[in-house]
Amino acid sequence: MSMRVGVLGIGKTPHKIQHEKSLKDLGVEAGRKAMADAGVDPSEIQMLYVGNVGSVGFNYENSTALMAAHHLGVVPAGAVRVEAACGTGAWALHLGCVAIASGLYDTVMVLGMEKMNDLATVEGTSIIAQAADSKEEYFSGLTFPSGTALTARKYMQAYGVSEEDLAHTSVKNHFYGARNPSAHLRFECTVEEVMNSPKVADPLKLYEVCPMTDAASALVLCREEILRAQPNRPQVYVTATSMASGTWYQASDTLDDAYNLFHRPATRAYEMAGVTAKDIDVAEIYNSFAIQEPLGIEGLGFAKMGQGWKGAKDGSTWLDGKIAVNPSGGLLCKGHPLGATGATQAVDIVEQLRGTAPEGMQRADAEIGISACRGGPGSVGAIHIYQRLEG
């Protein structure tokens, strides 16, 4: 089955601590930007999919999709909130694509939003922990940082990789994050500075961990004919959407589990889009912790198992390398606004294919992009492929 869902408009807020803005404010800002970019009136949006993970805990609000529908003025369109741990924004995008591909709707909006910084860090961390096994693992002391640190340790032992080797991933992300006006952390760093940054969960250091951030991102999607009828607009389409679930426990999560979380849905996505891993120009790969980038690179088929870390060191995953991986600075620099992350990855890839990414981040002549979002201990894998298809 070939799928072409038009990306009519995109919008995003800066990623940073935004005490002066509410969750509603962020969602409205991103949604309005996307509608303005798409040239559509709110009345043309027929369905709204909102990705949001923790509004009940973070913001003392629920039914966030209905709130967004009212304040964006898309009433009486249907509005539904989606939640799938850190894969939430990508899951909302999947539902938007399915809605258009089914023929049921002409134009829909996908909106990811999260406001994490109204609470103390320790409170925020406990809300994030509910995306994994909070009954057995979290109360036994296994958090996302410590669970991912175990994965990093397994990876280093299995493949003979050093902490210095892995530090190059953060160096690359920070090089581009420093150039991203929307990123939460905007500074370059060296391998030595990564190594000297405080330990969060051994072997993961502070510069290998993403910040909690406040942000929203939105996309207006449409049927192919609607975008084709506007040839002066960038002809960027989502040509594959593929979701997978995975393991629920961090303690027993293996390197094979981590590989398959992306490998299985990516295999289906490549088939759906009629492309291979070799065709991809630019990728946004989930990396709330640095180790997740090489794992993602391997799962997507850009490197063999145990070798995904090499590209950041040898240049092949830098902007002018074989494939540009996370030219946005990734989650390590943008931050990880849970429900918005998958949507932000999509917006960043669309900018790349339009040729409108910020200076110093644009992959030359990018035509095919991929976003890979994961979530939970390893319980969600979400892959989208995007193509510029002129004529």
The other form holds:
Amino acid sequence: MSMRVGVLGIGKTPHKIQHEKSLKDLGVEAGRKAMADAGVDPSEIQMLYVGNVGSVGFNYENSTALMAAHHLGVVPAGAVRVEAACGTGAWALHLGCVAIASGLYDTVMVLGMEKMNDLATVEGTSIIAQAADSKEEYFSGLTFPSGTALTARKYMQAYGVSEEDLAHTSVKNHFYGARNPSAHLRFECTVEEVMNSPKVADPLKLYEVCPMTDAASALVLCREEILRAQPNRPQVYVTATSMASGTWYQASDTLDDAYNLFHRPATRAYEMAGVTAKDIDVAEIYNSFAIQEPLGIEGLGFAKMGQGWKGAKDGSTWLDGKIAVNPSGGLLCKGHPLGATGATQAVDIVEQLRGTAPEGMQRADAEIGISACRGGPGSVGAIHIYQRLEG
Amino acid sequence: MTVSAIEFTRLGAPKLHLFAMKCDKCKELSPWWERSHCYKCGHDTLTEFELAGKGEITNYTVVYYPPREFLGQEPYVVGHILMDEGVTLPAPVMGVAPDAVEVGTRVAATLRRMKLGHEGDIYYSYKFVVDDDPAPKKAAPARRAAAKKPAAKKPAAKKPAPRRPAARKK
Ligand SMILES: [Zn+2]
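Return one more block: the form predicted together with its partner chain, after the form predicted alone shown previously.
To see the whole picture, the full complex is given below, headed by that same chain.
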């Protein structure tokens, strides 16, 4: 089936540590920005899908979709919170797209939000570990960084890739992160600096790991006719949404599994949108740890297995390369506010297709974009394709 | 990573007694947590299969930022251990410096303190230490051979561990 869901409005908060703001404050800020951008009143929102992973742990509050509905003034619209590990924000977007595509609703809001810095890093690490089998597999003392470190070493072993080779991914992300006013980490770095940054979980080093971030991002989605009726607005549509699950265990997550986590839903998404990997101008690919970017590049079909790391080194995944991968700086620089991340990726791609990305980040003439979000040890893959489709 | 004492009495067995799950149909071994279906063929009946406790490091990481329950142990090594019976388990490896870990090192299971629970209680589980015994002949099916030989290094407390956790609190 083909699908066209209009993106009427977008909004996001800065991505950083924000001690002065609550989870509620962040959600309201992003939601209001998206409604203002869309030119809609809260009363026009018919359904609110909130992506939020860890409020019970991070903030000691639950039912955060109902909280957001009240404070955004969208009552009595239905509101629900969705959770699928780090794929949460993308899942909220999926539900929003399904709601519009089904014909049941005209206008809905998707809101991803997370407030991770009310607790110390050590507590946050434990909460994040609950997105894996923390009672059994991660009882061994594994954490998300160290679990992913095992994947990184597997990749290095299988393809004969060095730590220096992989470090180029962080260099590229930080080059753009330094230009992203919304990013948490805004500095450039060299391969040498990546290599010399402190070890987090060998072989992963600090510059290959995303920070814990407080942020929210929102989109107002609508039926195609509604956006068509406003030709002065940027005509950006979500043309594919495709979800998958994968393995729940690091120990059994092979490189093939990691590939398939994106390959399977991406294949369906390309079919749904009627495009191929070659048509994509710009991609936001989940990289809470640097190694996930090359894995994602391969899963999306931009490079063969074992070759995904090369683009950051030879330039082909830089802004003016064959395809621009993570011109936002990726999660490595934006940070990874768990439930917000998938929504932030969407907002960033929409900015690209509108031509309103910040200076130094805008892919020239971007018409087709893709976002790929993942979560758990290898547990959720989420693909969205976006297109600028003038009248 | 938080596990309550009550929950541990329910989930504790595999941490105190080393076994894998064997598919009744295709005989594939899975880690002990795969109790619902075989990861390889999908069959839904698996039986506990005793592991001799020896294997080798095939992959490893060093954790510098642990969760709270592991604070004070960092940096610690967590390896993927390919057991001689052919199943891979993640577990801490003790007695090896973080910069001296090597893929291919022979290791043997031992029962150690794993972590402190949030209620101040101590949790035990299997960890691995470097094993000086030679590897079983590579090509030969190590399965039976390894099972016959009693694992000398295992602490007395856990060898004949009952299937139900012995660690139940009074
Ligand atoms: Zn089987």
